[in-house]
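This document starts with one chain, in the form predicted on its own, laid out as structure tokens.
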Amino acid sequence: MNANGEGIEHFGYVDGRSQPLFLVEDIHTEKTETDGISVWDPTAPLNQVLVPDHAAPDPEVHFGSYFVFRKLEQNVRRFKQSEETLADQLGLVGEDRERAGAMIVGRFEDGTPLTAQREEGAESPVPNNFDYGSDAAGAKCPFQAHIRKTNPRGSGGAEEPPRERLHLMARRGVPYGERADDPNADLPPSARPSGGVGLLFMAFNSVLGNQFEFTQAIWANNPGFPIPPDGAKPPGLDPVIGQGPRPESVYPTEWAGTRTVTADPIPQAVTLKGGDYFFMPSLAFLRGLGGKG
């Protein structure tokens, strides 16, 4: 955990923040948190993660989700010498040499969206509303940072905002392995482990093919996706959890700046180890499978 108390994973940044929401109560929450002006509205329908459980009792009332589940090791001393070669070769120095991790991300460690313009301290919770519509050149955050890559937020370019929405899936991440260096203090790249750490990926899904797999194949290994002006480079493939040859990238030199640096490939940090699908059923199933003893 960071000093807000908010869980982060092993390269250092705050997870999880930006998810789907179905119940009343958390939509208050985050609405109320913004001081209801919505940029983004993270609401999405229950149809958009349970399906009609046809093993249970009654499937119009009784409800499952298909469940991705995925071991992915990370590479922590590779992805943190990354972000220090990214930031010499865009001649960031002092506190801005941070915005080259979150040009990476799209967000700075503290969970602050690179879209926004990073005050002094860290709020908590971390922003999430926030979209791309001041930043159709890819300025301020990238078109191939990692979160702008999975969750363009209506910026996409190829469908219609309420379509791009479809592809969302809830998420939820927990860290494993054991370090011995302190995750939160300023440490070399070379005293970061390069093996042995990672996150267990977990996401439900209502349609596993327009959700989890257009997310991987459509968005993040897509080197054209999100779709740029009229020529601009392709972005390439998502630097954080993209599988495949990696293009070099641009990457504005200042913060909503126009020059710009085509800088080498971030290599691949995060590797599968393991994962399926499987069907989550419904906690009637599961009831009745304890009755029949």
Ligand code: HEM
Second form
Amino acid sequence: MNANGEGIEHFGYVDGRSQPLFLVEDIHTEKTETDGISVWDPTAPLNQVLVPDHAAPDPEVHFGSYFVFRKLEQNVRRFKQSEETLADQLGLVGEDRERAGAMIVGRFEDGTPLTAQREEGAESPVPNNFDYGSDAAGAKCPFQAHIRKTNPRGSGGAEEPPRERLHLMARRGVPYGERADDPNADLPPSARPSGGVGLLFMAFNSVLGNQFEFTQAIWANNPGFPIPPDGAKPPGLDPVIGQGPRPESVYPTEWAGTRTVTADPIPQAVTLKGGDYFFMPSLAFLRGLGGKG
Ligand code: HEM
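Now show the form predicted in complex with the ligand, given that the preceding structure was the form predicted on its own.
Next comes the full complex, this chain leading.
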């Protein structure tokens, strides 16, 4: 957790914030918190995560979900070093050096989205009512940033926004591993763990091929996505989870500025250790098992 009580993953960033929402109370809470106009609507239909459970007594009313489980090791030392290297290559100084990591993830460590102007201190709850409409050139949040790759919020350029939304899944990440260092302390990269810690990535889907697999293969691993404006260089791989050879990527040197620098690829700091797909059955199916015992 960070000082605001928000859950953070091992690289130090608030995680699990942006989710498709299904329940009226969750949607209501989110809308109340973002008073004013809704730029990003997190609402999704239940069939984005639920499918009929054919092993349950009544598949018409009993649903399950296709569940992805992946153990992703995080080399925190390497990631933190690459934030410093990127800040150096862009010539960022002082507080603005934090923007290097934010451009890798798409949010600052406290969860503030890069598209929003950063004000004093973190907002609580962490904002999620934003899109990339004010950032068509990638001058605030680079196209390759992890959250812009994995949810372009209607700006990917390859599909109409309603179709693009169908790739979203419900994520539930749990950090694993013990750390000797304090993740919230200001320490040099050399004090960070280089192995033994990571994220148990979990996600619920109704169509694995169109959600988790699509996000990883067609978005994160695809150097040409999101489709940049005419004449601009392809974004490159997702610097957090992209798999495969990593080309160079372009970053703005100032927030919303026009000068850019082509920086070295961010070295891979996330390694798949194992995982599988499962079918998460309905509660009715599980209750049935109990009855037979
Ligand atoms: C160790 C590996 C990973 C780390 C450290 C990581 C980190 C993060 C962080 C810090 C956020 C921002 C907080 C939020 O909006 O929830 C985020 C968002 C997200 N991540 Fe990851 N992530 C990892 C793996 C993955 C994988 C494997 C996928 C899917 C293939 C994925 C998909 C997403 C999506 C869809 C979002 C929300 C984007 C949005 O709606 O704006 N992440 N991740």
